[in-house]
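So this first bit is one chain, no partners, the form predicted on its own, shown in structure tokens.
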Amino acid sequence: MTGRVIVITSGKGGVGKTTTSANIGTALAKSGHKVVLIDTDLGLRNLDLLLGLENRIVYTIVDVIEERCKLKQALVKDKKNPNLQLLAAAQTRDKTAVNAEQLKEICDILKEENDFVLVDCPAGIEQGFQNAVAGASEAIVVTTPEMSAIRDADRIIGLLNTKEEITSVKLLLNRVRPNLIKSNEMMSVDDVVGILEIPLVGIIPEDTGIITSTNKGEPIVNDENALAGKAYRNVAERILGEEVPFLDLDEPRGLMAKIKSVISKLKVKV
């Protein structure tokens, strides 16, 4: 049985595609599956930083395509998880250095030996997007609850729906802030799902720990105590076909919050 190729896309930049790719890939690998992450954002390249692998990159996807190395030589193993490998983008080349057919061929080879190939898509709907989706049969669209991001996500969903090879398109809602939803300063999860009309695969809360984890080159799924880490692990379980309830983001966190919650309940009873 061949592996699954999933493109992680959004349209708009800065909504957390690369963070999502790193964390879902790490979570799937931690659960025992063989995973390859492909960074297709030629000219920028950030996925290696999020994984803490920036000093281990010798060859890139462009080196593979231009036959300066074999595909296996360009795959960099994760420091902590041997099930996870990265195929890095080239910083010195632009998106014209790779075409859709070449990327599809790479995905076809990788899915023969791996359970999952996750393709981190660059922002926009031009050549980089067309390349990234070429080898995929599934897509995860990442957006934040902001109108500009949702509009771009809607555009991307429309493009994905025109591609016969893409049989599944799901939504991951990032940087959700329950306090802003309650005060009507942010759209609710139901609002966003109602607009985009695709199945929800994940709700990731705003978590300052993601900034720290990014700076450390350590995906937040490795932090058992982080709420965003748990949310990403839940996404990985849903990808694997398990039925996992979405996190209750209104649940109080920390000991003091729980004590206050208990006291408030006791007051109500009295």
Second form
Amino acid sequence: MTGRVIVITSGKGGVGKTTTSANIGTALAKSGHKVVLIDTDLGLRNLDLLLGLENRIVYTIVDVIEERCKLKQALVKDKKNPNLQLLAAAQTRDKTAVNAEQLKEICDILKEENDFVLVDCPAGIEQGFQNAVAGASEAIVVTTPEMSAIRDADRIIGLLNTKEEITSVKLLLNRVRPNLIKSNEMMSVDDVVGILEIPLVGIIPEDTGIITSTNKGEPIVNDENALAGKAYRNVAERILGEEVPFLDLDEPRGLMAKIKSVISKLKVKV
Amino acid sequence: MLMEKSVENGFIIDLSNVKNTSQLVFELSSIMEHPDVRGKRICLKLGSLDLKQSQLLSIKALIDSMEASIAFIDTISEQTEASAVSLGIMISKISSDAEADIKASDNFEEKMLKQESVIERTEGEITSGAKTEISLPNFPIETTEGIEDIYDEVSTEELSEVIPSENYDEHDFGALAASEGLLPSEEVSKYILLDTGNVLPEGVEENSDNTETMPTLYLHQTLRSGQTISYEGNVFIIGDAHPGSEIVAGGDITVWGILGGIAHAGSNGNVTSKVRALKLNAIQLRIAGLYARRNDTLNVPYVQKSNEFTPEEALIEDGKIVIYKKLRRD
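Same protein, different form: I have the form predicted on its own, so give me the form predicted together with the partner chain.
So here's everything in the complex, that chain up top.
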């Protein structure tokens, strides 16, 4: 079995790489695929927090590389889903503790036994980025509809295009606010895709539920009612090759909004 | 209530007494129906009326549909001002003196032509924090930050930054097509020359070698942020050059697409080099030793793609960088 190694990257920090990694990983695992998440953000690890696995980490990726443990020992199984495993970053070391060849080697071993290896890339374009993309054959570029995030995504896409091993680069647009787009205060999905010129793999609406899910260590894909959770589940399905239409974010949400929308429809009929 | 001052090619329409938007549109459309208004530059006096961006846009569309254009808006409403700024429409004050002046002036058009086509160097441009200064002949115009003293001292011939104000399009901020018959040529002053002097590196001399005989690098790709092309001859790119990219060429630079990064043509001192693009939106244009920055009023890094771009060409003329909206054939 040879799994797919997908790096999740963005250039700019704070656009949602780690949240995306945790959610796509969880969604893929829920659909029955064996998934390993690798946190390559050495010194600033977060992925374990989002999954609520911090207390289970004994060995980290640096321990594996410096041969203090076997790779299997360092993999932390998810609380709910045994299909999902995490290879945590070392919090006490920095990016120079690992090099690109070592990370590629780890990816190569892991993809033999898993369907998906998702690499959560640190912000920036230095060593950490070079490490994270080393073993990957696909990339998902996360961006938000802001000038600075788009500029950095553009830079990252340029860098990814120079890597021969990476055959597919796709865009995930995060933190989209339909009401701001409507009032012309935010760039629309079409604007961003038009600028970056790569295929879209997902549109994730801004959702306050993300904050609580992060704090609880429970990815939002596990919440059946959350819109962002549904959007992430759709991304996972698209990664699996299914054609899923993008969510209609204009749909009214919440009970009152739904009632109002029904009333307005009735009025039209009358 | 509605004052029209017909001065060759400019009109002031005073709508400051209008109470609401619908009255405004009514009054304006009745004036705009007049055949004399066609092709004119309209100075709208809006008083204290609050206009949203969308409302102002419709008004602009109304004026545009009559083949006229908005020169600037005189308003005391903050909201209208904000809307105008977001649409790239100039805000100015028409002083009562100016109104009198306009009336008196009988060669308004001619003077305006002279002013709008000139890009001059500005003393202290870089250090002055890039404040937008607007000048139209006979219009003692204030910027929203207040009058610059400089205008009292300098004659109109020496006024420096000139911002064309017509033909903005909502999706096409960069395109400041010169309206027909207003400007003597297709020159567009959407760039402002930086007062850096001639900044050729030491040992590099200005030259006028023929760029046609130079070798040409031909690329079929999108140039993304952070990517640099540096070549001793001409550079020809089919694709866009995104903001954050940089092209340095010894000769001409031609981009068959949107040029949004930095372009330096004639980097070895060749003053005959040109920069051409289907859409010239470069944040900075450099030709030989001259640097020009994009006008602050056009600070839109990303331009939407369109099938209706008019090719633009930047070149040095009389020691200035000028931009032609069409490719000229000598």
